[in-house]
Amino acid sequence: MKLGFSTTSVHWRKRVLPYALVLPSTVFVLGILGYAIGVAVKDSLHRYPMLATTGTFVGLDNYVNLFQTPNFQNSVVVTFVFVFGTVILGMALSFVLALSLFNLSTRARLFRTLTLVPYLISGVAAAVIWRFLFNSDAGFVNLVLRSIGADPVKWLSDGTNALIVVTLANTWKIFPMSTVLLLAGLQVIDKDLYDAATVDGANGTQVFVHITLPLLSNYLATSLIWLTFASFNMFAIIFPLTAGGPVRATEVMALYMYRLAFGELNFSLASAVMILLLALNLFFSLLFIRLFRHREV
């Protein structure tokens, strides 16, 4: 007797049983998704008075009024300059630690895991530990500058070089994750591009721009995307480490929203900064992938 499949269940098998699978997840996480976005919607579009559960319509005069609001036109530069050195550092650091971690021998593979740590740690232990580092008084960068002879800085009390701190310090929490990504894309490359190009005399620098990038594409806009994610939702490590300071140096939308929904108790104004926070993280989302489309091979 001769067993075998149909084409059309070998057909729903390879298309349609990995969506059945995953269908169950993706609706309970869209739907929870989904609701909490249009609540925000529905209260960024009211105006409730104080503890009020009813509200009055007031269409965009949130918006309007959030844009004419100097804290948050302040929050909004802020964010913008902590999202882009994030996301710059992060993908040049990404990048050098997995081309060296790719490279690594199979006896050193260990530091792969090593790799994930500060990922590991919570947001608050990070900026513990980064709060200790570059502590004015005694924090352990400026007894290095003290054992050479130079002045200390006031790192968490000047609005420069506090911003440059929650930078460093997030960048260094988000960073490994986009390191696994790129590192995950240089598995899957096939060896033979690599030897087939070095028998037609391609250099290193030809390899890479040719044969690597191109083929690292989805993974480069996929650890961009988590980059700028990660980092226009940061909240975690800005709060306990500078809580939005020196004046407000450090206060990006994330936590300008958290102060207008539990300082001030104006959830209607912090909705319409979570719905500008995430229409901004659609809008890059959307750009990567259209960016790295164009270079796929």
The other form holds:
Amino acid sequence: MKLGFSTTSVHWRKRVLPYALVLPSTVFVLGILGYAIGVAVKDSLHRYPMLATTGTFVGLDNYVNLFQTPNFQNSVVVTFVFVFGTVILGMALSFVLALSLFNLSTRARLFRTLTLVPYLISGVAAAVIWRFLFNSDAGFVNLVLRSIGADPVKWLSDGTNALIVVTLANTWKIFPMSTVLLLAGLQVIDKDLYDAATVDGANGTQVFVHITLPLLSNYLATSLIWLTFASFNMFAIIFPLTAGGPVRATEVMALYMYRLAFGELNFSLASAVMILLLALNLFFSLLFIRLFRHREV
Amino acid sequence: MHVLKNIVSLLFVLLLSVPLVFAGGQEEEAPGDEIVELTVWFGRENFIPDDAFDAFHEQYPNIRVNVDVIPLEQALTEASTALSAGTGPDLLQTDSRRIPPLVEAGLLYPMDEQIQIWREEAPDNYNAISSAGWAHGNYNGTQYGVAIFSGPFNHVYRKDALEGTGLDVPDTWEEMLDVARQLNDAPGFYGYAVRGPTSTVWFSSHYMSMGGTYDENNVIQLDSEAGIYALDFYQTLVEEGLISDDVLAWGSGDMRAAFITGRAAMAPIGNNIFPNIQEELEYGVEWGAVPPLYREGHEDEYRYASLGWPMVATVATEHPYEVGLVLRYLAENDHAMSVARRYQPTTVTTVWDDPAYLAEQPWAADFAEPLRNMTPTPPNLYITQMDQIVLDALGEVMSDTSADPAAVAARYQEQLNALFE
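Since the one above is the form predicted on its own, can you give the form predicted in complex with the partner chain too?
Everything in the complex follows now, all chains and molecules, and the chain you saw is the first one.
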């Protein structure tokens, strides 16, 4: 009788309890997100007169219109340059910094905390800092250029340069989080594996390629997903830094969506952009998870 | 037994007193003494009069005004959401150019009848408001409210810079470019400062002063002579380096700071910023201001553009008369002046000649006459889309100095006209 009770208890704890524990947060997240997505899907399939709450069902017309709009096409191109610029640069910096921090002595671990500082600063404050840095007349970067005899550069009023600046600013703001994720991954790798590899005569590159990278794969995927997600949805830095300009050169999809919704009051098209952004986020998340599926060492 | 008797007596007294209490309550809530609650949304904290409705509450103890600040830029969407949910304000402040979308969505309450009552009950107060003030609260012949505050952009100049080089204050835009060219010699110092393709209101002020007009749908005419001239003017500023290299990314704060800190000799700046300039520079000695200049040979087409921020009644109100009383309070000389002293110019004309106002604002006397002749920047149902198209056109000529302004104007005019097809 006692044994029977114990079996039920173990069964409950192993099979039911985990689901019971995650249920409230799942309901909370899906409830809010699910509602928002549901409303956005509905709105993207309707056309509403300005400021009206009832609209006409138009099927996929809003999506077709979007893809035929040059400003949307521009925002897609800008978004991909911005996101992949950030992802490539962010991953490289995260990797280098995570490895450096991992090898730091215990006394120098304050730097681990300092790494997170850009992430903790608000997007608007970060944008103001970068604006000061890249101001053409009195910005720090142009002051340095002048001091070495070089010509000052039009950083924020030239389309290409402005896109470079917002990409750098975004990378600076979000890469600390991916660094922390990779650092966490490095810290859970069993040190015995490195010792064994050294005993077997493996060099540094071989250890990195055959032990570190495979065992970091889950963390790499998470870091990539973070950098991609945060960049696709980035608004807080770009809006105060360039407001999407000059001449829409830094108008990413998130900013274009904001302009449609709160500038033009076209919530149907803005909802369609939101659904497309969501689809892009999902696609790349699944892609990264698949690419970096954990492999045995 | 004695205790029980006391309890029963007490209960009996309480029972008898219940109807008396209710009767007393009914007396307090008699219709004449009903408290009317009004919610008023201001577009900026600065638009709220200094006494924050204290005098109003004293005069009308049965009306309670609850004030909230909803930024002008968000007024449309916030009002739409709140009014749909039945929680909207009785009175809200908006950019007058954005009244049509609110009207078309059925969110505004026509105030013609209440304005007529205002005219009869308080003619002095009513008559003190300028025609621009009324025009900013009117759409298609219906009065939805009134703008107690309306402001233009003026041509401000560094008197010290001009006098230092023996130059006169320009009268025309052509002269202004010449002056800017002559002042533009020092590194980091520019002849002119202006906000670039991030807002249309500065452009429309230039456009109207250059003789630009709007068609029957209130659509700006970029492909008109004045429109092409205005685009060419902005392009020239960039092409000749008369403005900062960063202008394409500038906000209004950058432009104002450039002028105040002495990095630009001239700029188009609204009266609301004059008190800030005065804190740093002395009017008449170090800086001066005149209404926008005109285009040579087109003086007769000149218009002094004004923006207005009317208070308009919404369909949420059940007390239109009381809403009218709030408008009258805001239009009283002292309350309007309390805002005008520190922020936007008022449409209450008695303020313009008030000795206290003139003594405090050294530029006020210079603008009393021009302010009587302002032309409201027209409202438009598709104002948000129209603004975006104008910004794109402006951005194109400013970022590509080889672009032909006439060709750019023609291309974007097609987009503007398509809004009404």
